[in-house]
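Next up is one chain by itself, shown in structure tokens, the form predicted on its own.
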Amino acid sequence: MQDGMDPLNISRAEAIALLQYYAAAGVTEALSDVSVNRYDLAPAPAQAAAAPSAVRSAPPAQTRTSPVARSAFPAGAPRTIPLEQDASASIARDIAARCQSLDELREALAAYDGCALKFTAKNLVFSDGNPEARIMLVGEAPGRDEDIQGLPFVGVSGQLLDRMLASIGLDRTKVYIANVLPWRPPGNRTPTPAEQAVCMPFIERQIELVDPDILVFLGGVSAKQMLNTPEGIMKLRGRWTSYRIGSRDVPALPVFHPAYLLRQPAQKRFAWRDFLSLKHKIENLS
């Protein structure tokens, strides 16, 4: 809010623009001008008790909605989105299972309204690279640059990923890249379990349709979700495991996310070892 602007005397367009800014920045809670001490003790029984007539005439309690339901969505977005319903994941599985090609899966995701992230993201980020490639990389979620361009790994971390691939003779014509989430979480926050659940059937189907010979999971969110394990990336990275695709087990390698390596450059030596292991695996498959 600009200095001198009366918050009660702004235009409808200004109010909508402000709410959209808050949504894009990841704001999910509304705060008042009056501070609240949430550590205060509950009111004494004498103060909390109400007369029987007052209890009978009190209006029904408001149902508490999720923070996402209170966020400002662009025009046309649903007012509330159930995030914790098992039915949402079941519907997503049915939709994904009916897709017989990557193009159909992309169209299904573009039309899917069951994930709240869609309404705060600018673009669907489906994939990049060669769908015929033998190697598939699965990242976590789009960031700001990816959200703007609609492609995975195009920002600074994507540039590092390109250099890491080049170090073992690969580029985007020889790999296929996707994310476990096709929409950017507001403010690059960690996706909720419910958001992961409704997006999971789509990335699983995407892997089935690509049918790669090697999978690389970039980052802890991707590795933990796709391998269904509670272990963190520090324990998972560099350890070959397998991922079931149809009737076959595909070699899978969890590695550090490039964004983490930008924050912790000392860990690049481990990433280099992991990519040498990947190169060796590719050579053995050839």
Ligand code: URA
Contents of the next structure:
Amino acid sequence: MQDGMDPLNISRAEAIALLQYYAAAGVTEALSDVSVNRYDLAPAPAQAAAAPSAVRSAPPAQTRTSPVARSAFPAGAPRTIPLEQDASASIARDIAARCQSLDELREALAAYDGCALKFTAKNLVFSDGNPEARIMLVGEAPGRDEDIQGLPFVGVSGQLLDRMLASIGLDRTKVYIANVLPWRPPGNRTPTPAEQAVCMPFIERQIELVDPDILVFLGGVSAKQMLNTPEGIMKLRGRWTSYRIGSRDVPALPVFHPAYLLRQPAQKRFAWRDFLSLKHKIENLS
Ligand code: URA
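Here we have the form predicted on its own; I need the corresponding form predicted together with the named molecule.
Whole complex next, starting from this chain.
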């Protein structure tokens, strides 16, 4: 780095240390040369519903300072919270409801600009597997490999998922796979409640259009979001419940996320038990 060319005005050694810090914190993408303090941005006008955008720039955040935000933070601290979350989710719901096929839903998602994750992701990760399958798996959100390939569960956790499926005689020709969020959260962070809420109508519609006979929720984020429960995956896993699709109550099973099993291999014994239960349920499908 040469003198006068460094916008941060730091030395080469400091720049390397900063990069090492970012790498250790899980930052994998450089989005811009300078950081943006989004709390300092002026409130933006409301965004038009799902207008396809030729330019991949982040849409303005729909935020304004609420009385809650003002009272929750010390005077002088300019904090904003999104108040338009419900409106965004309702726009998303209208768009999703109009889709009569999975192809239409994929196109609508590709054109949808209401979730900021789209603008940091490389690809939309819509689905993999067989849309005619009777079993649908719902994960959390794409990771790095999925983002690059545009397919769910193709990284190491996907490879473990494939082995788990194979252990009960399944593969991707016999299941359909999607995620609560179709875009990768930067650095694989947990999606925020606002991101989950705005993507929710799409995965709900995706489930309706696939119309499976059995649902499997992979991991706590998926299980909690799709079952609308505050219970954690430790309590939820292995306990059959049901998920409403139209007029049908479809059996649904929360299980540990394969990425968690990679970190905690001792928990695989519970996953094995849950997959045997899944196998049993499939064998007893009418
Ligand atoms: N984890 C998920 O939840 N989904 C993917 O597609 C990949 C990893």
